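Here's a solo chain for you in structure tokens, the form predicted alone.
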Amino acid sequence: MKYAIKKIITMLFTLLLISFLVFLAFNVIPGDPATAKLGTQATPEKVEALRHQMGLDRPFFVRYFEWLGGAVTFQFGTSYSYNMSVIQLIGSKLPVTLMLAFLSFIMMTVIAIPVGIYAAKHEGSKIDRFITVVNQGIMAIPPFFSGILITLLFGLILRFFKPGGYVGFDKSFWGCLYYLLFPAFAIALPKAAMTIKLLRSSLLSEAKKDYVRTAYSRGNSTTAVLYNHVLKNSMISVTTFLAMTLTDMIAGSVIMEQVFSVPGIGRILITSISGRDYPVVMAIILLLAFLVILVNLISDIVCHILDPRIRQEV
């Protein structure tokens, strides 16, 4: 319990620091939201009046603490561009991004865990060497380029889906799920390759330890030792890596939405940055930071429960 409380307090301080840095960054970078909103109709008088209306002429710390107080209750103000509540705007798009990240994580896990175990179990075989070569090739491909390749192969050549033909949840849940499978695969593929490499290395490293030889001396089969001893101890480091991978997938979903024309928070983020819609941008960044920290918090607590050595160190 003490460990969890210490982690939660650390999480809150981290979020507080991130919120300050985000608010500071969007107050020092070039560009004025009032000027961007007025566009060609901007005059010094109109810009000054709009800045006063938007509260941009008030002191920095007054605006920061007001924004922070609203953020605590998920009240991020009103979007400059969309003229609607920021939380309402993000809430309408966030489920798509989270679904994409979740599908990517499931795909990655389903591919990586069995292949990583098989490669470690058959170390040095032709299949193991083939897996290693394929892994290296996949890890060398940037995620956005793998998205383009998947669009070309499955969209334009095989016609399994129509590029840009996203179907919303409100129209067809299964149609939406089917379309998201392709960007999810593009996100999962390089992460699966990295997970396979890590799991294989972790299993082989554990297999060389003394307790494994002791397990063999007691008459256990290779399969029994692998699944009952080696895999269990290897999953501590793998769990931490999977948590980091899940956070990467959330960020990767934001990027991949641009390639597959998925209307998630990624498209809103790009539009809001170009339009100086800072309330939306700051809310999205803070939300993504919260998700990343939350996933890592859960991972740390799980590892703390699974590994007695961590409990002894605390």
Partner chain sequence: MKKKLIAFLTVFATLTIALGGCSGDKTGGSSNDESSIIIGIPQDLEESLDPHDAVAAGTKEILFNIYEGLVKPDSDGNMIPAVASSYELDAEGKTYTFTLRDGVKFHDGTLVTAEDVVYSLSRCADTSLGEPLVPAFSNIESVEKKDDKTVAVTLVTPDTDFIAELTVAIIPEHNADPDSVSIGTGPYKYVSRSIQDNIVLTRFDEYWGTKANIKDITLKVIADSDMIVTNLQSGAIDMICRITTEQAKQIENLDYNVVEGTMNLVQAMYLNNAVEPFNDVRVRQALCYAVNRQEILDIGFDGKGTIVGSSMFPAFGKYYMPELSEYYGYDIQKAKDLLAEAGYPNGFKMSITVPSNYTQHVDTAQIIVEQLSKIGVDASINLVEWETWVSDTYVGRNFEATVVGVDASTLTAPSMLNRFVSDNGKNFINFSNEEYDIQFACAKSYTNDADKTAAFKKCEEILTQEAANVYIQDMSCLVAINNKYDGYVFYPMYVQDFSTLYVK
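We call the rigid core whatever largest set of C-alpha positions still superposes within 1.5 Å between the two forms. What you see is a predicted model; the values in this text were computed from it and never measured. Numbering follows the first chain given and starts at 1. What changes on going to the form predicted together with its partner chain:
Among the candidates P143, V225, F74, G155, the residue located at the hinge where one rigid part turns against the other between these two forms is F74. A rigid-body turn of 8° separates the smaller part from the larger between these two forms.
Return the form predicted together with its partner chain of this protein as a structure block, the form predicted alone having already been given.
Since only the chain itself is given, any partners or molecules it might have are not part of what comes next.
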């Protein structure tokens, strides 16, 4: 219990710090919502008038604390570039990003776990060596580049999907899901390679431990030892890694949305930064930070369940 409270306090403090830094950054960079809104219609007088109207001419701390006051009651204000509340705006785009992140996470798990186990089981075989080589290659490719390659291969050459032809899930749920498979694959691939590598080495180092020999001496088959003993123990490090990956996936979605023209949180974040629409940017960044912290918290808990030893240490 004490542990949970400590964690939550740290989390709140982190969020507070992040919000302050982002707000500060927006204050320092040139341009503000008023000039962004007026564009070339801007004259110094018009900018001044609009700044006053938007309340941007008030001191930094007044604005920050006003924003903070709203944020603690989950009122993130109204977007400057879009005539709707920030919550509503993010709410309309979040499902796409989350769907993409989860889809890639599932895809990664589906690919990585069987392949990792297979490679460990057949250590040193030709297939194992082949997997290792391919793995190294895939890990070296930056995600956005794999996105471009997938667009080129599956989109423009094989014509499995139409790059840029994203359909909203409100129009066609399956069409949307199908389109998202490709960016999800682009995100999942490099992460899957890393997971395979980790799972394989973790399984192998676990297999060298004494209790495995004991298990064998009791007459267990290789498969039984692998699934009943080794896998369970090596899952701890993999779970921690997967949790970290899940947060990476959310970040990866933001990038991949650009490459695959998917209008999710990433698109909104980028346009809001250039539109100096800081209520939206603040809310999105806090949301992402919150998700990262939350996922880490969950992974801690899962590790507790998987490994009784961790429970005792705390």
